[in-house]
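There is one chain below, alone, in C-alpha cells, taken in the form predicted on its own.
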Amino acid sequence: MLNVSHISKTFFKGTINEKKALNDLSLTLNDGDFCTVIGGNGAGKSTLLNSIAGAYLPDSGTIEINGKDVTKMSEYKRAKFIGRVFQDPLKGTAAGMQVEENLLLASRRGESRRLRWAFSAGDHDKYKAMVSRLDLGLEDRLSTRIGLLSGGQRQALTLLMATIKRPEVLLLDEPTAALDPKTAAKVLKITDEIVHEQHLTTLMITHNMKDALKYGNRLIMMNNGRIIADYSEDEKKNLTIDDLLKKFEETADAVSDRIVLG
C-alpha cells in the first residue's frame, strides 16, 4: 500500500545549517499494516510523514500510495489518498466552524465543489453516532464551535475525521503529544479500534516507547534519517522497553535519545 524507495530530503542545503534529514531511506508497508516509529529529536521522523503527505518533496526517491507514483504530486491532491492527525490538537479542525460542520468537510475529502445543500437528510444522526463512540460528551454538543472544545476533544474529532472517508495511508504524527495521560489513552484505543476496524494502512510516530509495543504489527526505529531497526508483529511481543533503550545506545545519539525516550 506504500513504498518509499531510496528518499533522501537536506534542508539548507550549502549553508552552515545544513542538515540531512532523510538519509537513502526505503520502507514498505503493506495493506493493513499498522506501524510504529520511535527514534530521537532530528531522526527524521516528522519529515518522513511530511515527506509522504507531501509537505515536503524529497531531493532524490521515489513514493508509491498503491501504486500510483505521488512523489511529485501537491499535497493538496494527496489528501484525497492520506489522513492525517497532527501532534497539536489545533491544527487538524476549522475552530470557527462547528462540530458537525468540520465532519461534513472530512466526509467529502477529495470531492468537486458544487453549489447545493450543505446537509443532507441523515447527516445530523450519522454524524451523532460516530461522536458519541469518543465517549466524550460530545454527541449532544455538535452545533458546538470546535474552538470551545478542549484539546482532547478536538484530537480525537481529527482523528474522525481524517478517517471518515477510508484513506489509503494514515498518518499520524505524535496525536497524543499534547493531551493529559487519561485523554490519551482514550484517544489510542479508539485509533487502535478504527485503525482495526477500516483495515488502515497506518504510520504512527509516538515518543512513548510503551505505546510503541503495544500497538501495531510492526515498529521500526530512526536515526540520522536512517531506519535503523525493524521489528515484526511476532519480534515485539519478545522486546521490552529496555531493549529499545540498549538499541539506541548503540547509535551516536545514545545519551540525548535516553533523555528523550526514557
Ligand SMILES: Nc1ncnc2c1ncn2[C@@H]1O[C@H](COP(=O)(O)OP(=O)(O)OP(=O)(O)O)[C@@H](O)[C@H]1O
Second form
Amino acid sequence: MLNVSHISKTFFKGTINEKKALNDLSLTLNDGDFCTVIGGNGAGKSTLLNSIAGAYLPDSGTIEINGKDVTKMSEYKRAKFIGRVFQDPLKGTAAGMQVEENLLLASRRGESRRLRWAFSAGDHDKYKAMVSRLDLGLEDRLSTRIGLLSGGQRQALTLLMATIKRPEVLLLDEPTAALDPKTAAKVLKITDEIVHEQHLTTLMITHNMKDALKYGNRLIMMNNGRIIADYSEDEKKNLTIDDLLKKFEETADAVSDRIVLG
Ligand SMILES: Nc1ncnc2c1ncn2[C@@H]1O[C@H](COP(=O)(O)OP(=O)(O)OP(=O)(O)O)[C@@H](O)[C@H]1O
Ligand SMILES: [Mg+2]
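Switching from the form predicted on its own: structure of the form predicted together with the named molecule?
Okay, now the whole complex, with that chain kicking things off.
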C-alpha cells in the first residue's frame, strides 16, 4: 500500500549547516496498517511524512502509494489521495471560511472547481452528524468561521476533512501536540475509530509514548534519519514505555531523548 524505498534527504547540502534528515530509509505499510512513529527532536519524522506528502523531493529513493510511483508527483496532485493533519492547528483548515464550507471543499477534493462549491441536499445534516460525533460542541456552529474556533476544535475538524473522502494514506504529524489532555484524548479516540472504520493506512507521529503504544498495530522508532526499531502488532502488545526508553538509550542522543520523551 505504502512503499518507501531507500529514501535520503539532506538539507543545505555542501554547507556548514548540512543536515542528513533521512538516511537510506525504507518502510512498507500494508493496507490498513496504523503505524505510530516515535523518535527524538530532529530524528527525521516530519521529513519522512513531508516526503510522502510531496512537500520535499527526496534526493534519492522512491515512494509508491497503492502501486503508483509518486516520487516525483507534485504535492498538490498527491493531496487528492493523501489525508494530512499537522501539529499546528492553524494549518489544514481555511480560517476565513465556515466550518461547513471547509467540510464541503474537503469532500469535493480532486473534483472540478465549478462543482466544488455547490452544497447538495443532505450535506448540512451529514456535516452536522459528523461534527456532533466529535463531541466538541460544534453541531450548532456549522456556519461559524473556522478562525474563531479553538485549537482542539480546529484539529478535530482537520481530521474530519482529511478523511471525509477516504484517503489512500493518512499522515498525522503530532496531531494532538497543541491540545489539552482531555481534548487530545477525544481527538485520538475519534482518529482511531475513523482509521478502523475506513481501514486507513496510517502513519502517526507522536511524542507521547503511551499513545504510541496504545494506538495502531505497528510502531517504529527513528533516530538520525533512520528507522532503528520496528515492532509488529504482536511485539507491540508486550512492549512497555521502559522498553522504549531502553531502546532510546542505546542511541547516541539518549540524554536529550529522555528529556523529550520521558
Ligand atoms: N525545511 C528544512 N530545511 C532545513 N532543514 C530541515 C528542514 N526540515 C527539517 N530539517 C532538518 O532535518 C532534521 C530532521 O527534522 P524533522 O523535522 O524531520 O525532525 P522531527 O523528527 O520531525 O523532529 P521533531 O520531533 O522536533 O518534530 C532536523 O535537523 C531539521 O533541522
Ligand atoms: Mg516533527
